[in-house]
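Only one chain comes next, encoded as structure tokens, the form predicted alone.
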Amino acid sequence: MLGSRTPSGPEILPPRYARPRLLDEALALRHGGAQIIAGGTDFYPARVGRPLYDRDVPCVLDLTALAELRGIQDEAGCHRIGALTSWTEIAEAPLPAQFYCLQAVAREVGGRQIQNRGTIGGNLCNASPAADGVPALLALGAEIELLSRAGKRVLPLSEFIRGPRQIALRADEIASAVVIPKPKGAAHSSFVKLGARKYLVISIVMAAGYLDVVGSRIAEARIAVGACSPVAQRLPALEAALKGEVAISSLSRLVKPEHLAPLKPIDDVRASAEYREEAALTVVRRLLEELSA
């Protein structure tokens, strides 16, 4: 790689570039301080203005070269998908009715590019307040899991992002995979976005719902809503409400304006927290119609 010269002092060489094809060789590398790169389709564009390497950096780590931190596994009692694994990759895979949500997120994650290029291991830690997949899996009551030399862990997704831009991954763990709960029962999803278009906008609001029926009854339910809050949050209050009522019933008629409590919306430039709020309202209707249809 090329280095730049500044006006009044010696060329600048930018730190190592590796890609290593070993897992074991990658957390190596990591744990002397590498700077992670996966799609990069966040990345890149976060450096606009700024140099493209931080210069405490030692080495720039691209992830896309481990095999194993890619693809989605059906394994006893849950689902696990690489954090490498593409948003079309999630798209095309043949998932059961549990997953409606997340491949209707990956289908709507920017344009066909983005969603080849990148993964869903780094739209959470990117984690952006209005990052599309982030209320689809916490629907889903998904872990994360993050590896170290010093081992594994695993964290549930609500843990492990804590504000905008702000993750729990410590300095020297890489994200591995998401990790997926089984439902007991009929489980099934669905995802509501609302943004100025359909394709390649940032999400205005967006909600995603999961609802796991034994007999004819909702067993268990969950419903997160995103962009509207630092953090997509879960709508606890709604989720009991829900518990127990026959699934195939009309459900928007359960849900209240105070069940949105948990929200915190906020004015920008694509609407003001007003707006959002009654949105919000409107699009957990629609995200429940879907659900009862």
The other form holds:
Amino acid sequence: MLGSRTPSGPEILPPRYARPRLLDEALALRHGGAQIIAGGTDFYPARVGRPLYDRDVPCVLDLTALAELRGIQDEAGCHRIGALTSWTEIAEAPLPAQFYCLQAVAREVGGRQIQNRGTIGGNLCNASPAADGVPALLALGAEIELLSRAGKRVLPLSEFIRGPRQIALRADEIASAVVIPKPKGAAHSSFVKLGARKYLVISIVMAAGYLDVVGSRIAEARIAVGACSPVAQRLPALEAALKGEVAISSLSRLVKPEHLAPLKPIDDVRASAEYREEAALTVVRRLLEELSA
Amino acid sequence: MNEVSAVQFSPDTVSLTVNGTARAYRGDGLRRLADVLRDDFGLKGTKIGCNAGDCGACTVLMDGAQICACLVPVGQCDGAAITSVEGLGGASRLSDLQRSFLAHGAAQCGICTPGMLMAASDLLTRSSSPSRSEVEDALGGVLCRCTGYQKIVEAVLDVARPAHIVRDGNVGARAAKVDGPAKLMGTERYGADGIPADALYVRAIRSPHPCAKFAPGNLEAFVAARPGLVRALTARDVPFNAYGIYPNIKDQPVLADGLARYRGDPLVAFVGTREAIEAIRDEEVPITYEPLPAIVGVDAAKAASPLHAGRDQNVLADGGVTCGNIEIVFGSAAHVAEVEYETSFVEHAYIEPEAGWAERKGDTLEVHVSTQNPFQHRDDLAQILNLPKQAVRLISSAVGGGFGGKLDLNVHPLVALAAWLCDKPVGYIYTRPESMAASTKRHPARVKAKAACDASGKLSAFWSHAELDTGAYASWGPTVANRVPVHAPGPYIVPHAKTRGTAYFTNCPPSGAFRGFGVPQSAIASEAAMDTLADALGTDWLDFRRRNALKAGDKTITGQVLDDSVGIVETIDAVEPYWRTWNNAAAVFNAGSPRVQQGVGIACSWYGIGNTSLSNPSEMKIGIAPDGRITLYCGAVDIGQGSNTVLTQIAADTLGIAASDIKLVMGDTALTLDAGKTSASRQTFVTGKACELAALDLKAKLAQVKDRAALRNMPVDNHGDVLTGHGRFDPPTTMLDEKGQGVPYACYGFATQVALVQVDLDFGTTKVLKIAAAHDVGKAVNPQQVEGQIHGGTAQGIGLALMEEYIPGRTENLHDYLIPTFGDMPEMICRIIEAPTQHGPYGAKGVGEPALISTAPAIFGGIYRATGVRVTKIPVLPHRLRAAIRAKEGTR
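Could you please show the structure of the form predicted together with its partner chain, as a counterpart to the form predicted alone just displayed?
Now the complete complex, all chains and molecules, led by this one.
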């Protein structure tokens, strides 16, 4: 890359690409304003026909050599999924039934090439309203762990994603892990996706559901719907209606249109708002049929 | 900045293994691996289709796992092992997987093939005998626009026991593609692959507005401030700034002169090093815009002031056919059906974006591009540059899919102009969004149709009007407007007809040629009318069609009396067992499944082979060298459909030699004769006949020679040949009179397809489960390639029917614009019917476009049978179908 001069000022250094092996180095670069790349599956598509370095970015920081940000750990009270963990690693990991929804997502994101490179942390930081990972992780009650030189913060996922492409990541922070609490009883989960073709399709509507069953009854339910609002939303009224129900009963009968009040679907090239509203109800009913089965 | 500079950057050198060889890369670690493989390591077998992970063409293995090389920074490859297509077999050897692809005809244009092979390799290391669904899952990230995926799946499933490769096939043989090994090994050179390493690049800046006045600012200062940029180009630099398909309609500028007529219109261009060109941010280019109200849709066009001078109501072309007297018949008909359909812009979505390069050689210019139309493009470039035709040599690269979209000029004028002015080789590769914004589209059509029959079920009258949105420039608009009325009723005996096609200018992308030239849109309406009439009669849909189908000796609505080559009834007979069985099975299924319903539809079609009432000759020559080597000089460009193979089979059969003894020179205006455009399904029929005649001519000349040894003493021509056979064929047609009467085509292809579909009533989603397709191709010169055309055409028909809708500014990529994937294809049954034509080589007609026409109407018939509703806005997206179902069910 060539350097250039402003008419009167000093030489502006060209941006650099860095792939540090040490977390401290990465945090220092990030402190200096570096932009982040990991799996690259959102970074490059945003730069087709454009320079790879955005204006005023001193450095692109590649996180992928930081081994501590990769892999799934079974810890006391939670599972910790490193932000760099790929969809393929998630799909193929021996995880409990609690994670079925996330593993189903992992097999549906893009094609196998995307699943091999795309990371769970990147999916959250990209904050697409149609990100398949977000409803699943909302249903799993995930928190996100953020690192900076100032230390560690942990935010609930619902607070981390603030709007379309808007996240609560500070300019000096790196998302390091997704933390998923363990259930009280026996948990299982499911994921339903509606798209206009089989592979490589952005969802029209998708929903993920999680049931924590103690004895025969639902101790906790979390249901989240994506692509029907700026950020995927949980359905608290439906969750409340499910709580205390017998888990193997026909749960879809409990779903009422007013449960979907948190959703604010819009028209886009994939579907109309009216269609999404109705399809979301059907998707959630089918999700609960799967969860009851 | 201090924090950043304090850190040790690592690593400056990337050490990786590529195809088993250790390599070192020094440079920017953020560069895409795909670019490094191609440009730094010279491994051009890895193809770039989108740079966004949407198409999978650049799939390679990274430590054994498939990845998109366009999404991986080369810095991440430190210590990694990369395998590209060049590492599969070897420089001259095919691996088992590649052999299976060749045997099955799994590569057509070949641009997706390296990606398919690498994805399949990844699968085969994980699972040695995968199931069909495992193959689809593993390869689902790679898009193919040619094959309909069927033969690719079969090739992967069959890898352990590869089918026999037919290398020297005569006419009728399932011969392997003559250019197949090159496509499978990654050595085939497409538009972007031959650009010299030291070439400059050119890049157009395109209008972000559908209609705007614009004025370039100080472009010289812009260039001066950016090291590596050489110059800017504007309309003033173009000697003759207009081109177009029709000799009398040159309305499209190389660079717009003050007025942008569609989003994507090129306004100015820059020439420079590749790095400097890629560093340009469009929004920083000094251009001021004054946006103007845009004409969107044909109704707006009729009311707006003309976009092009003299085009009252923005009408580009208006054509029609009249026979008999429809008014009287409609008044007294037993049954009348009226329908109206509206279709959308459809994008060709070839996986190879437009690309090429040009080089000035003294007073001549050499242009290498991916084109379906080499000779016309040579002539257009000569006119644009104000050069004699002989000063321009156009050489077609291999073409990574065309489907009509590479019949118009694309990169050619700018690479030619820049190379001429800068006296350096200049290349240009469209980005995917640029390809989609700039290129032509299938015409959106609003088709109204009315059909009548008598009480016995005989069709008596047909009326239709197709209003076509032809976009900002003429392109192929007149061709479409004229072809549609000729085909409008479908392949039926219709004594009274009045049909019309009208094309209107709008501020939308230019609508041009796209597989079928408007007939697919028109067939949607006419076939729905046939279903409706059959229902009114209480007759089976198939029986109604067979009763009215054209036969030898029947007269078409243009008054043409058909000769013997009419196989429509045989195609109906061939699909009848599937029609009956699937209808019964659907009824059983539906009884047990209230909210998921199946239905079966059927559609017949016909398609005139070659240009409509216009001379479209092909000329071929075949030479023999002193040593007996035979060269086929072929001006016809193979765009994946297989003309290189078919023409070689015809030449070999006619000459009585082995196909592998024939050397092929393709699409070079300096070496080959004009074999016309690869369009109108004409290459097998027209060029194939010219090829047969050339072979016969050479054979006759060889018969005069005492023995082969005598060739050694004969004088050689400038090709190095001692004898040359010439062949020329122009299909016998006549002009259409003012009522559209005459002989527009020498022969027609006929087809019937039956589709079994399944609809989820609650979601409005449609899955095509099975398609049976019977096509009358006259003579299948290569049955495997005919099947490939049917599979691929059907895939495009499924896309047209269910998912493809191009919206300028909103679907300019391959994740918002959806084309069918592996998982969207039905089980396919192909039946080839041969009703030979006296005109074509060995009786052959054409199949490229007929493959697509019946698919969408058959699917819509199936949806109607499953749901009881017809969606009249195409494509039938889930929300459109659900709205229609909800309206019928009367609930929310």
